[in-house]
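The chain below stands alone and is given in C-alpha cells; this is the form predicted on its own.
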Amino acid sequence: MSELERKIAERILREGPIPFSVFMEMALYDERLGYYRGEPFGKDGDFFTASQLQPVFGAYVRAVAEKLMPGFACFVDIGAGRCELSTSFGDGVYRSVEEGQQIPKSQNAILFSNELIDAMPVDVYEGDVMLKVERREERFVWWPHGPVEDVREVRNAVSKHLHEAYEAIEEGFYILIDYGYRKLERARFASGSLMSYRKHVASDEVLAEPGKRDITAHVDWDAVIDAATEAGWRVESFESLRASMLGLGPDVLEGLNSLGEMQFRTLLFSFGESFDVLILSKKKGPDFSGPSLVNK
C-alpha cells in the first residue's frame, strides 16, 4: 500500500465511505503525494494537452485574446502547469495561477484556462443516490455499488471558481477550453464519463493506484454555462475548437500553419472537434449581464 493509499484508507476508517470528490481531490491534489505534484505531461508522461503544441497553440490563444480585447495588458493563465503559453505573451503581460492560488485582481484582463474544469473533483450520482468510495479487501471500491446507468458527475467547485474569476476582474473576458457535452449529447454517457489515464492508455479503473494516474470526467457544459451566468458572466460564444480557429480568418490560419504545419493540423483536426471553446465576458455597466446567448 502506498503512502497516499494509506492516507485515504485512514480517512475512510474514520469517516466511513467518502464522496468520490474527496477521493479524487486527494488522488490528484494532495499537497505532497497527489498526481499533479509530479510530471504527467508529454510522451514520457500519461497524456498530452493542446498546450504542448507550441508555438501554434500559444499563437492561436493570443489571436483569440487580441480579437476580444485589442491591446490587452494582462493575460492570466489559470491552472498554468508548466506555463507553456508564457512565451506567446511575454513577462509584462503573462501571469500564471496554479491550483489553490487566488486569481490576481485586475482592472482589465483576459482570463484563460485549458483543461482545468475536467480535472475538478466530481461527486458521482446514480439517479438520486450518491456513489461513494470505501475500502474493502485491500482495495478501494464503490459504495453502495458501482456506476451502471443514469449516472451523472457533479462539480461543485465550478460555481465557486467562476464566482472567484468574475470578482477578480473589473472588465474583461474568460476563455475556457475543454472537452465535454451538451444536453443533447448526454445520452452518450449514461454510465458516466469518469476515466483514468496512465502512459497514454485510458481505463475506467478510477479507484486504482491513487496518485499514480490521472482522473478526469467530461465537462457538463450546460452546468458550466448556468453557473457562469449565475455568477454574472455573459456568454459571448460557445463553439468547437475547430470552429473557433476557422473563425479567426484565412490570414491568421496561414500564420498559424507557418509556425508548424504538423502542430496546426493536430490542433485543427485532432483536437478541433473533441474540444470546445467557451468565451465569457464582464463589462462595466448595470445592464450588461443577461441570459445565456447559447441555446441549450
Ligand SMILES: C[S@@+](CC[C@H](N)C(=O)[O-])C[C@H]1O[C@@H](n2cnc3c(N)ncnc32)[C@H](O)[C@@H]1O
Given for the second form:
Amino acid sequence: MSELERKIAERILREGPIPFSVFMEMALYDERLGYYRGEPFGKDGDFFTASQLQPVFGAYVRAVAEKLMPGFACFVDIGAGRCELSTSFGDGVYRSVEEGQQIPKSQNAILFSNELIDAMPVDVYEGDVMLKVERREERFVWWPHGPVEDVREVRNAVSKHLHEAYEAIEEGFYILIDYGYRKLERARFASGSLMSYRKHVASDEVLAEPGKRDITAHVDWDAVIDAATEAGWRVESFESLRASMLGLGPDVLEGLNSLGEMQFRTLLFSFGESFDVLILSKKKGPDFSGPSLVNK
Ligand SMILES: C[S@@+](CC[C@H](N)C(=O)[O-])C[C@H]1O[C@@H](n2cnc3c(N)ncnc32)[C@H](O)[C@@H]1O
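And the form predicted in complex with this ligand, for comparison with the form predicted on its own?
Everything in the complex follows now, all chains and molecules, and the chain you saw is the first one.
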C-alpha cells in the first residue's frame, strides 16, 4: 500500500465513507504525495493539454486578451502547470498561480485558466444520493454502490474560486478554457463523466492508485455560468475554441498558422471541437450589471 493510500484509508477508518471530493482532493493535491506534486504533463507524463501546443496556443490566448483589453499589463495564468504560456507574454506581464496560492490583487488584469476547472474536486450524486468512497478488501470502493445512471457531478469549489477571482481584480476579464457540456448535452453523461488518465490511457478506474493517476470530470458549464453570475461577473461570451479562433479573423489565423502548422491544426480541429471558451468581465461603474450575454 502506498503512503497516500494508507493516509486515505486511515481517514476512512476514522470518519467512515468519505465524499468523493475529499478522495479526489487528497489524490490530486495532498501537499506532499498528491498527483499534481509530480510531473504529469507531456509525452513522458499522462496527458497533453493545449498549453503544450506552443508557441501557437500562447499566441492565440494573447490575441484574445489583446482584443478584450488592448495593451494589458497583467496576465494571470491560474492553474498554470508548467507555465508554458509565459514565453508568449512580455517581461513583467505574465504571472502564474498554482493550487494553494492566492490570486494576486491587481487593478486591471486578464485572468486566464486552461483545464483548471476540470481538475477541481467533484462530489458524485446518483439522483439525490451522494456516492462516497469506502475501503474494503484492500481496495477503495464506491459506497453504497458505484455510479450507474442519473449520475451528476457537483463541483462546489468553483463558486469559491470565481468569488476569489472576482475580488482579486478591480477591472478586467477572466478567460476560461476547458472541456464540458451544457444542459442539453448532459444526457451524454448519464453515468457521469469521471475519468482517470495514466500514461495517455483513459479509464474509469478513478479509485485505483490515488496519487499516481490523473482524475478529471467534464465541466458543467451551466453551473459555472450560474456561479460566475452569482459572484458578480458578467458573462461576455461562451463558444467553442474553434469558433473563438475563427472569430479572430483571417490575418490573426494566418499569423498563428505561420508559427507552427501542426500545432495550429491540432488546436483548431482537435482541441477546437471539444473545448469551449468562456469569457467573464468585471468593470467599474454604475452601468455594469447587465444581463448575461449568453443564452441559457
Ligand atoms: C490539468 S492541469 C492544467 C495545467 C495548465 N493550465 C495547462 O494547460 O497545461 C490543472 C492545473 O490546475 C492546478 N490547480 C488545481 N486547482 C487549483 C486552484 N484552486 N488554484 C490554482 N491552481 C489549481 C493544478 O495544480 C494543475 O497544475
